[in-house]
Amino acid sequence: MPVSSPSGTKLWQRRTTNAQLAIWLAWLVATTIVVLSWQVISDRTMWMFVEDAHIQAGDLMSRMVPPRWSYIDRLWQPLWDTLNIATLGTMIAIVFGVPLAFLAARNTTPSRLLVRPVALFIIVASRSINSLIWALLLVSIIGPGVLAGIFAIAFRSVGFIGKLLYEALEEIDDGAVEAIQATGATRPQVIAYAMVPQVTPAFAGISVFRWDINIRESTVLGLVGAGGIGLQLEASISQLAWREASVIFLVILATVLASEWLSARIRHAII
């Protein structure tokens, strides 16, 4: 924007005085923020066992080395059941999810004003709640095993799988809608044969990706006694037996590592 100097020149800047002055305040506000959330994280913090965290951290690792390669072979069962965990509560959670989509996007919705509302609290419900948390719920109401581990996984995935679904197909092409509604094709003809092709690939990419999330997850959730690999962890960390803890983590690792592998060369063919 120009501006004149008092000789009569005009010289161009970035920004008019206003609007500096607005930049400066916000860097302000945001300096103060941080600064006083230093200042309440600081009070609350015992600085004591930070000073020596650097020995404490070097004294449990070395209590973790070498792992106990032996403990592995009772590891494989946990390990089914977290790959089922994860498998299983994905597949339910699509079918779940797709048709919650269907109901939340604006552009397949029977009502927009009763139904989508409902189908959008469902998915930011879902989405609200850690699968964490929901395993504590469900292991309350259902007891601790891999069956509240499927659910809280399904729970959890829900709303990942029903938002990102209905947003592709907000984003569809509507020329291709509107050449199949101009061949008179009923509305369910039109979701089939015009929308559904467009989102597959879309829907292929979120199952995909949700599935390797959800590996990750579920390798936790045995920490508060809902199945899988985390109940290994869990007790080994009870007991203070650190090299078997190290198996199970290099374990984790490895899978985890297998899945986003495995995740990323299916969406590769896929889409």
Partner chain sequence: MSTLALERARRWRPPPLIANPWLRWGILVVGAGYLYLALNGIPINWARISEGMERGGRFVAAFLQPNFTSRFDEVFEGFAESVVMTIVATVLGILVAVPVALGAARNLAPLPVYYFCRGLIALSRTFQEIIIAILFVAMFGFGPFAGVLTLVFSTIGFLSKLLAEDIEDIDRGQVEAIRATGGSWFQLLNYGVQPQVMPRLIGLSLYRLDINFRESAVIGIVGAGGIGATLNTAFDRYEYDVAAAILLVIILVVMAAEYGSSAIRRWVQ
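What's the form predicted together with its partner chain like, now that we've got the form predicted on its own?
For this one, just the chain is written down, with no partner chains and no other molecules.
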């Protein structure tokens, strides 16, 4: 037990002197890094602009209200596109993400040495790159439009669904697996009757959760040309038509809230 005795009487301490020193040093290093980082940002900031930010904010507000409500008539088609991008993207992601999860999970993968690392790399690569960046890439390859948006959402969601599902697969109860194995079932039968039923609720929850996130993300994909309501937002902002932009913000807000409500209802019903 760490004890110090400066004047003869033993005093209890929480840590040894060395541990105390190490912790102090770690704090010193961490603080230095943060301060230096802040220095870099501060150097690259025009403080003049920051100081009159409240004026800019007030100006922005005065340009945004009142919203030009009549503009909403031109938003139904983009909104439908946004919904399609999110839904079809999620469906494609499910089609590819589910097999990927089975290849990546330790207890279902055909080969731990060959297949599993590849599947894990695909999952990480898909997850690391935001759907907006996937959209940039796809717009550059297959041209602007809804299709690029759908695949951008799908590419990002494959990793998400794959990761959560393979983790669920690895955490299943082995008792059911052993029971099915004891009947002399083949490997595909074990997966179909012992593993799939255990992860089906998790799978449904993950899919709905991802669909909800994808609605949010598909609202902004248009900023880089990948279709949906973001396209309208980009146009309004570049024309400085802030009254139209505020209508779009409100429509996005309503859509996101509706999808969140719906996905919460569905998840409650499943679980």
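Please read all numbers here as calculations on a predicted model, not as lab measurements. Whichever C-alpha set is largest while still superposing within 1.5 Å between the two forms counts as the rigid core. Residue numbers count along the first chain shown, from 1.
| request: Answer yes if the Cα of A19 shifts by 2 angstroms or more between these two forms on a rigid-core superposition, and no otherwise. | output: The answer is yes, as the C-alpha of A19 shifts between these two forms by 2 Å or more after core alignment.
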